[in-house]
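Below, in structure tokens: the form predicted alone, a single chain.
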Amino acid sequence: MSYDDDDYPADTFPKDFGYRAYNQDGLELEPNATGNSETKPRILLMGMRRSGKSSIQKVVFHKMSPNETLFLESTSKIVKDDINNSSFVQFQIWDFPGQIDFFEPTFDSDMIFGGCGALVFVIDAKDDYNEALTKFKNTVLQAYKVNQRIKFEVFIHKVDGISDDSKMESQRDIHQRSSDDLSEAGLNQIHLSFHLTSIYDHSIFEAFSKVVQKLIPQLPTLENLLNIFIPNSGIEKAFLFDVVSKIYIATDSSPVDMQTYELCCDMIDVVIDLSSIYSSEETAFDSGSSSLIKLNNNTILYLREVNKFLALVCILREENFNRQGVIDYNFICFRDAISEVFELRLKRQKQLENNGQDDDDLLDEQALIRHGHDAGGISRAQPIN
């Protein structure tokens, strides 16, 4: 059985929403320029009935309130959804339904997992889990069968109102048993990835972050372009945010505080609201978004656009701010680095349409950060004592 869009049509997202495709200037593309999206990583969102699959969908990139989640139906087909915000940011989401069993006959494994880039499986903390362990377990090996690159990913969802303890009880036990299953399976070389994930918290944008980040060839290169702007700007953390979705697609080493990350996330919230109300566009955030929050603890948050639908979130000491042109001219450094990867990874997309290269014999963002092409303009900012 080949599950194609005629048969299950994507429930899309609104015209008005932003999810569409721009360039490195934020310029909307043509519906065909960046390719078949078809050939994009798609990420394939399984689990038990009632495990929360379609709400972690709607929280993340349909801007939906936890509140509104609990009146959503269960999923009867498989819904897609295409993600194509930006250069970094382009794949697909295919929903499915609780009661699909990958070993009938008809089911066309090839189709379904072929093209996967990461499996996201949700398992109900609140509820009995031995059944999903075990729908797990299967789903995993008629994967890996199809497509052994595909990245595992276990949300031990729905872990609001549990304490700290039953958390890690609940991660231990899942992971301890997954992990035996496919060891008994001859299966050790698979690697599993777990959260602990929530819709009433930033828990489960942190995690799809992570998932994201797989999916992304030029992680390594925005990494480290972030390594070099944060110790030459006197910068204590920062992050690359997608801002409609408010996941980070990049990070510098360090690190990552919860605590740290919700307040990015809610300074971007901010932005959003506050630049919506003095706002005519479409998209309120735009080439001259910026902002500068004073916490009560000297801290500093700080966040300047890249592009139409990126943007750089900064933490640093308030006594570290006082060179803020260093830190300004630095940055713009750093963006002009972002839009050459961006140029080279049109080009990547050209030549996988045009000659069908496997995506690892294409060009090397990397050559960025060896050859020093992208740091040679940026400068130490030292700190004010």
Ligand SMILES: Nc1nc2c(ncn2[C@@H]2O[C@H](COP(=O)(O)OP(=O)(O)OP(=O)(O)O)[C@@H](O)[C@H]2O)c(=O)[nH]1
Second form
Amino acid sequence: MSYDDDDYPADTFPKDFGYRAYNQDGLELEPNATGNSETKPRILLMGMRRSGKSSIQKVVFHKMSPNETLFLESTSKIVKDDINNSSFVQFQIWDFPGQIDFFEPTFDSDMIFGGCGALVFVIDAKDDYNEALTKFKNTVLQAYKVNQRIKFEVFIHKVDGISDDSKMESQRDIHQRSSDDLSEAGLNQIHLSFHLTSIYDHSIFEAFSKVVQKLIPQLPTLENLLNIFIPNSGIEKAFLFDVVSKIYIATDSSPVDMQTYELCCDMIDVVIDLSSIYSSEETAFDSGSSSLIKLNNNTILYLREVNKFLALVCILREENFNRQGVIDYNFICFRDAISEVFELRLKRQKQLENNGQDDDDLLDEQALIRHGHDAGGISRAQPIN
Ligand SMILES: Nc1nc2c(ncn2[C@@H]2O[C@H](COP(=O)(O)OP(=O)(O)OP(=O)(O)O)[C@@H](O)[C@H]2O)c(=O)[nH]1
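Starting from the form predicted alone shown above, please give the structure in the form predicted together with the ligand.
Expanding to the full complex; the earlier chain stays at the top.
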């Protein structure tokens, strides 16, 4: 088994969206400006053979249609994929072959789990998952020994076509058994997160959004900004989307309703598809991008470009859109605040690189950044009434 870098042959994101290092204005940075691939947080995709690991990676990050995954070949060695879509979302995904054996001499646990931010373990809900649970336990034990900061995420996958009751029952059973296994091994303190997923609906994007959000040290700042922007603008819910992958990197702290998320995702598709018809692919999403869709239930979807890779999609009542000027003014405050967060992050990243520290140290800066923005950024937003 080899761990070489691989030039993944399948179709990737349009090159025009660029998967290199950019600042908030979309200007390309020096190759080292946001850290090289070795210092990027890593998300590992592990699980049994045919559980759906490669399909997840292809559908979420390479725009493959779910039906095409039927023809994917089994992965025979670790496949590394660099995700560089925005200055906030930068990580590597390592897709592991299902048959990987931790006790093989070539398996270098320190190297693999050392720089890992999150470990996504995929369990096929339609299959007998006894063996998968044993493998999961061994994986967690091995990984935790090397790196105690890893976030463990379990995707109970392929839940399409399964009734809601069975989904809940599988989740309860898997949760119970895996927690019991870890307690028996004396590791009660490990926190596991569970997600019900399928590539045939938006659940996989939602679950991956939550995984990625945990790797963004600025998440509380972004949530805070949205929490201030929303009530002052008469908006019900807003998502800050990475346009290419449709992962939302932040939302306000009100609960996420799946239907609202799906509507917002679909809006991005509509905007990009329509604008591609009338423009070249490079300019399908640019600084002028904005869109308004009126639904037949007195609701409005409003999209605004935040930077080259990020869009804010809001959902609000039609009557609240009467004062669009206030919403737009507040949006500009919000966008300015986001760009300040970017600048601070870049500055800090450069400092850390010069000092030879790693990116996790940014977490310690979190409170500092947040206070800075509470005082001077979005809090200047105008109330809508
Ligand atoms: N119904 C359903 N099928 C899925 C889903 N995700 C993946 N599959 C199917 O599961 C099969 C295996 O998918 P892969 O992505 O190749 O699985 P893998 O875990 O990468 O497999 P290995 O490379 O052998 O470890 C394919 O036929 C996919 O179409 C899902 O959400 N629902």
